[in-house]
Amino acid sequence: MRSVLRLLEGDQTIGRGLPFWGLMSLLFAGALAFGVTAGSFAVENCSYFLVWVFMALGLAFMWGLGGTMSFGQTAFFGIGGYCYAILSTNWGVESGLTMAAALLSLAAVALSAAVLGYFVFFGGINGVLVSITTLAVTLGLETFLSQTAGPKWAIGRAELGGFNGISSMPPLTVPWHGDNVEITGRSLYFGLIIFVAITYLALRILANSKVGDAMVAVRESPLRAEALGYDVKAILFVGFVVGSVLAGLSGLLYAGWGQYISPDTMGLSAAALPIIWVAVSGKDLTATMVGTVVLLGLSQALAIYGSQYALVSLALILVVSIMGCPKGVFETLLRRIDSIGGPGDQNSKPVRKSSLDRSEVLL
């Protein structure tokens, strides 16, 4: 239990001890109460946001410890959204095997992963070659996607649809007493929050293990780690796989939550909104989970007022943040919060500090 918590409280992340906690465990609190009081459509709103998070973690997670930066999160949800969307419509609600074609999903997403990443880590590939690489595969998706309108372009009695993407797909269920019980509305949300909540307390364990300080020894120095022992080239590939199953999950749960999936969720408007939610975010875990359901609400307040200016506004929030807050505004935020405990205060440790000066411990 206390090399748990441990890893909870751990170098690579910032916030640490009870008042940070206490916050976390209010917000939790707060977000199953609005699960409850809102009305429906507030819900299913904050439902749409939440799907997204994962994407954005996993993207945090690769690029804040492992410095990857991949254009390929898209490609993975798309990936992801439609191998759901094909099982799922094959299979029919009626089967009850709409979590087998989630798992299934995740693991065509994972397969998928690994191949790109042999191929690009394995094969030299570094540096900005690898989100040339990773935005390539994802419009080369997204192209091919959208040429096959047509009943000939159907596997099974899934329409792959063109454009116009496939649509009517089963929701996500659960067998209950002897019936198959939908996942939608409020029991989506439910889900979504305690779901979330999993994986950011997981990715926080994974970022403080010795995983996590191998990541980052690659990041600050790719040949000093080498020279230490480290292989630089599977460090990387276990955490691409890893952020890029994490954005096939928030593909599948979108085609579960809007029983819909398209080719413009992988083009490059969409390709470009993960970058922008860690960058203004900040690369911590904390601080993009954050950053991100508040840069969505952002979106949408600017999409439903200023129309076509969405996109262009959170680029200039994206370029302000930048010149202003370069290590994200969220993180800025955060890591004052986290030293208010003083010099001595056990708070006051820095986030995220290169790990090589331990290397050979961990070794």
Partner chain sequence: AESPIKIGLLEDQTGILAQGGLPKVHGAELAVAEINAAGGVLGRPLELVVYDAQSDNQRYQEFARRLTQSDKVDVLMGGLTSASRVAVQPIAERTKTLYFYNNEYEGGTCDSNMAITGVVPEQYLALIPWMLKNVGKKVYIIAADYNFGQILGLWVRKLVKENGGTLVGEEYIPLSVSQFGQTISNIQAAKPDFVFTAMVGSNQVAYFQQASAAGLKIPMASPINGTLLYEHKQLPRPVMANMYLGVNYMEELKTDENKGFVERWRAKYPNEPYINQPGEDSYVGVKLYAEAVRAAGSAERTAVIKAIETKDICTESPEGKICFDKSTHHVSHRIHIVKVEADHSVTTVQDLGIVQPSWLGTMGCDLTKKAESKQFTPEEPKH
The other form holds:
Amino acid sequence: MRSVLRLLEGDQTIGRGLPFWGLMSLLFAGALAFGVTAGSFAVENCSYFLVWVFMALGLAFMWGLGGTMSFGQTAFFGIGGYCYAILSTNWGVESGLTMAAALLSLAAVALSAAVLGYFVFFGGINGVLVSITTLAVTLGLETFLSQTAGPKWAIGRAELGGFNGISSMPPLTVPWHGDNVEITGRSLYFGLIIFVAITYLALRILANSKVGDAMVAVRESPLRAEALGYDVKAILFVGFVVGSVLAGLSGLLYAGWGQYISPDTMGLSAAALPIIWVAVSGKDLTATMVGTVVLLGLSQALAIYGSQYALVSLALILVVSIMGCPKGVFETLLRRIDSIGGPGDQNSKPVRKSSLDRSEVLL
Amino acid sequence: MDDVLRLRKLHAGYGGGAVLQGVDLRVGRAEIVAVLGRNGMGKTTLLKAVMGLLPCTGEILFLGQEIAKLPSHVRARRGLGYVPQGRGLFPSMTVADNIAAGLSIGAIRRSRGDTFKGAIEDLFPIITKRKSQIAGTMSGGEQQQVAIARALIGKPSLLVLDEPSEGIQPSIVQRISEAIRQLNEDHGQAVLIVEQNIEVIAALAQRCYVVENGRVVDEMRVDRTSVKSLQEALSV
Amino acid sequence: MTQVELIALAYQFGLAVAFLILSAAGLAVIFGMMGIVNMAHGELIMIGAYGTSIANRHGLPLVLAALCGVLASTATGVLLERTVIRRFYDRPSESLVMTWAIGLFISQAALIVFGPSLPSISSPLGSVAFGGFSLSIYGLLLIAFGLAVPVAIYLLLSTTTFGLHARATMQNVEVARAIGINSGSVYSATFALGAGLAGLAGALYAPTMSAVPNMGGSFIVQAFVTVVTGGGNLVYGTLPAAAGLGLVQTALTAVFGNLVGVLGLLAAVIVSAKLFPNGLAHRLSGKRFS
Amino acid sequence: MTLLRARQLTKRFGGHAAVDRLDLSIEAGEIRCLIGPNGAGKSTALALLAGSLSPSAGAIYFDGSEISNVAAHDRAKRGISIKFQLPSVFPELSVRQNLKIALSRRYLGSELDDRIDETLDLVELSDQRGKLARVLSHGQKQWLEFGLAISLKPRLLLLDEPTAGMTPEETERTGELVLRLNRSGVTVVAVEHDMQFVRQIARTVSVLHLGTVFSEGRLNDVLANEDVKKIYFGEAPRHG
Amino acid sequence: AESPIKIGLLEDQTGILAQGGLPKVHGAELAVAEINAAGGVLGRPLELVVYDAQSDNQRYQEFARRLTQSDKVDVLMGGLTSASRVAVQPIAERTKTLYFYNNEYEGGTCDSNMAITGVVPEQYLALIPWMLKNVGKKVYIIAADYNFGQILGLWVRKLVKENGGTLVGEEYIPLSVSQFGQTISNIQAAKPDFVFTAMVGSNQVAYFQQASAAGLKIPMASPINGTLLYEHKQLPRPVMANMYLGVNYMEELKTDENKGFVERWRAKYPNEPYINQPGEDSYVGVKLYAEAVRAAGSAERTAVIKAIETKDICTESPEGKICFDKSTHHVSHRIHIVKVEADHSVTTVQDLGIVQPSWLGTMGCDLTKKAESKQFTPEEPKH
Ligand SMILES: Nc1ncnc2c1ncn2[C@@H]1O[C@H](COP(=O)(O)OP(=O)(O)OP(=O)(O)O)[C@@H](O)[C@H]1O
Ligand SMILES: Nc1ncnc2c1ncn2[C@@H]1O[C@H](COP(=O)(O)OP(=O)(O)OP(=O)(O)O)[C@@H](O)[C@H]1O
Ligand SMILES: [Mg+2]
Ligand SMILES: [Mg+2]
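Got the form predicted on its own; could you also share the form predicted in complex with the partner chain?
Once more the chain from above appears, this time first in line as the rest of the complex follows.
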């Protein structure tokens, strides 16, 4: 128990000791209970929220820990979603290869993230230019995919569909006694809950490992990190690929959940969303995980009940919460919970710095 | 009431606990006063409080007027010239612009004498020789020289110096000390200086305070022979 | 290529560059100087256009109406700086979310108050014809503004005391205050300047586009791309970046059409980030930082 | 044995050569001080040796192999450590975390904790362990950076003005620390303007001027050199 | 009383498509109010459940699920863009909820679970042969670079070829583009007799202002630039002069049916800036649904589909009497060719009468024979 906790807890994450893990277990149990008791619509709707959590966690990892603010999460989301759509449409549900399609999509995301990351980090691009380069990639993909309408833009049986996107591809399936069982509805929900939990714990372990230390070092001072023997470029690269692959995972899950993917998941407004979730929640992994679900729920609720004031209210809520908790609403909350357990290790309070350092005036 | 600066029961800190715990200190007319103390004892904090860069309570009289409630830039315009620790230049502006920023403030601009400006430039040849270099690319000592020049050129009533000799080569340290003493003798320039270089203090200061944990623990007169006693005071 | 076609192409190039510059100017001031990624930039542009459009509809001549538009966005800028932005100078990522939310608020409020669109105003000045082509004279005016704005801002920042103080404040507030610079008003003024420039873009383009709450969106990508490629300095950064990007876009659009033009613009951004990892301004002004 | 050798090392910024065909050779186990006027190129030279700047020309050899094109982090792994002139620490991390990040590459578990505590004691920051590095006083930051630089037990320690802003007593303690490290096998190259400190730790000094070695030798000889006096010490070299 | 028949309506009331979406909500509300005032359908009142999709296709998905699974509506309606239709379609399919798409679109959807009440290319593009005959033979196409624009481009190319015209240029413009200098000068260089425009969204509307400012006075033809964002009301005169539109509806149409409709609409929504075509489409869509339910004798999905495929389901509309086409679930429309004058008034230059949605049939879509869900696109015309 101790040694497991030692892996999961550390300077790079908030939350430690019994109160925290008790709460997390409760949350997990609650989520499972919800999946059993709630109506099928509510469950599916929650699956939808969970789908996005991976992308947000990925960003929290590369931004919160490593200081890389990428606008490219949506690009990899799109690549993941489109790859899954294309592969699964071509192979069809009968083939039972949807899982293979999902894995191959992830591989494609990893490969494209590696190519972009190599270009960016080993090409010496840094700071805000990383954000803008990734944004340009996202917008370029969106613009390109939007115009791929018509039969001439087809890969095998899958028409890219331009602005309309691709729809009606098969959901994820698992082979079961010679049959292919669709993972939709409740089974998808439980799968997602467990997968989110695994991803979360894995990222926590990674964050508190040497990798996490290295990323923090690079975020805080590349000069000093380099002088201490950290390979700055390689570390930035690894953080970027890990975060981007998680975005791709969200993308393919989204495609599997709704049997739909379209280019506007890569537009400017979509690209800003993960950044908003992470910044408003707090760049900590736990804060982001909880915050993303809450924010998605909130904005959906506003869209239902807020009529024309939905977006205005959403904007006001964001403004107020950032004014109130500049470090992120949920991060602030979590620190409260942490301090209930008594003042433990006084050293575990990193304040995060962003990659958007004030740029110098250049006159 | 002849003092240029007088602090009474000054408390100041950074939001958390107070660092300065009731400092009393004065700088008389035409006086050079040094503040000594080990690392982290609150010297920089003291100067920042004087400059209005920190929230503080207590009294700060400057030229007979209470300035504790005034914002920083107003204090500076009344005649405080500051050299922060660690140079504090505007790193991506040119040397010339850095100097110009020191010269540009209303009252100072009006009273600027070109001969004085010339004298400063003579003292620091670097500011004419390198006037279009970006300040942030200069060597440590070069930057320090520009920072001192930027403060001097505004002809302040009180010079507030935080470890001005840091990183400067010995010959120039001597020249700067010499020049400040000259200003003090000829024009009655008052100076409040934090310095670790005992020779500089011995050469310049008339009086000094020793700060320990945010309090003044000692005050003494300085003359050229007191290097030893200063050293002792510092190792308490 | 005939001479006429060349002139037409040059005009297109001028228009493209002017659009990039005018979109970007306000953002360049706020981002380049204050380090704030102003996601509400597009909405400030919209305010400029709405102000112009509404004033014009109430009978003010276009020039005065445009002035109203600029004033409206400047005033919004001051208001925002005083109430919100000022708390976020040392927190760039929070300021990004903040301004994003503000932008959302402004555009949605405009939808509620003014409805889904405003009647547009007509382009003044007419057109000139030559050799089978005709050009909008107003376009020439836009080109002129595109060149004049960066030069004016450059002069303002490099030759005036305000400029000196603004630059000093942005680099080191604490020291700036300690040597007598009123950093509070410098901040407000700088943000207001950026907001005013955004409003100017809106006012200038109001007669060429339809006034809708989300119209800022048609400027924002170009604005970000130009500013970041350029590196925040209007003359050394934004101007050459706009020229370079404009050239790429115009050439590609002329030869391969709009899609390639748009993609080419984005590709040019990526390539330039690679070539000038610190922004063009660094390279062109020959200034390096330790 | 020669641990470090720089041959015709040059660094140009624009047209200006900050380091200009510098030849330097450091024996294993030596403590070498670099002195020289402001802008002589001392900091630039150290940065070149550490790899945080790349040379415009010339070569660097460390422990027998050329490292001119070896990345800074690889040089660190080979045992070159640097303390920069301006304190460069991890500002938003606590003092303890600063050291942890430096040390966790090599140590684990309780050994890591021990090493952190040991280093904290060495640089006398144990009381400040919980503070963010950002809020340390200038001198404390210097100490912390010194701690970061020595924490990995380097073979070659490059120090750029390690005692700037320290009281004479603290300077002396730093000197003792350097000597102690040296005795345990660390080769040291230090840039310093404080002659008291130079005298305390070094027997040989190199005077840099205009980017190259102007004079080199035993401290007393150099101090007595009229030309060095003229460019560096001024009229009355102290303790000379 | 009887339990209401629930219509789930999903339209963009905020975001960039609000200008198209808001009138659609009003149109549906008006139709529901009128039907309920007349006693409802089968004695049951209609009830609208409306969500704002915020011009966001993800919201379409979210709310389509909510409407079908949580609110359990009897029919799903809405969607402005084809992308939103495509987002809703599979959800309607899976939850076995009938989906009414009430909007002009690029055509080609053959889907048993859908009823598509808006106009399709073979209807509104009757404009092209008319233009070729009456205005000139040389055509330049500019269209938004996505499905709608590209597919219309195919149609126009085909029609131009079949009717002896020539294409002198064609451009597809990304939706993000708002500066059209190059396009304008390309058109000037090509000297067409008329320009076919299918520009979509507020960015692209800027084309008309910029073209007019550059002195471009070539006649234009469009199925959309005037009907959706009512450019002739929004843009300064005479920017839209010489625009010919092929429409099933415009507020200005001077038919008797329309007169009463406009009066009733304006009484209910006095501040509506313009009754655009999507608004009317939405109104008509609800009315057609009511007729189908009536004919089926039940709001149950399969019964309604059966009714559409077997009975003559028609409604009186502002266009006149229009009816479902049994085999394709599309609707006949009355098409007018109208011209925008220099003062931006609209005159009808020709009434083409009722035009059938015939193309899907020729492609082999017959839902009465085979229940399916297919998407057809016109073939590239052979050179
Ligand atoms: N990035 C740069 N661009 C232009 N010039 C530079 C740059 N970095 C350093 N220089 C110049 O190179 C010279 C050497 O600088 P360096 O910092 O090495 O001097 P130094 O010997 O360490 O001086 P000090 O004792 O003052 O620290 C200086 O004149 C400085 O202005
Ligand atoms: N921004 C800050 N926030 C919180 N505490 C601070 C801050 N800056 C300094 N301190 C603390 O205040 C105390 C006094 O610092 P100060 O900088 O005044 O010391 P100093 O005497 O100038 O030391 P040095 O000789 O090292 O410059 C130190 O313990 C330091 O950690
Ligand atoms: Mg200090
Ligand atoms: Mg140096």
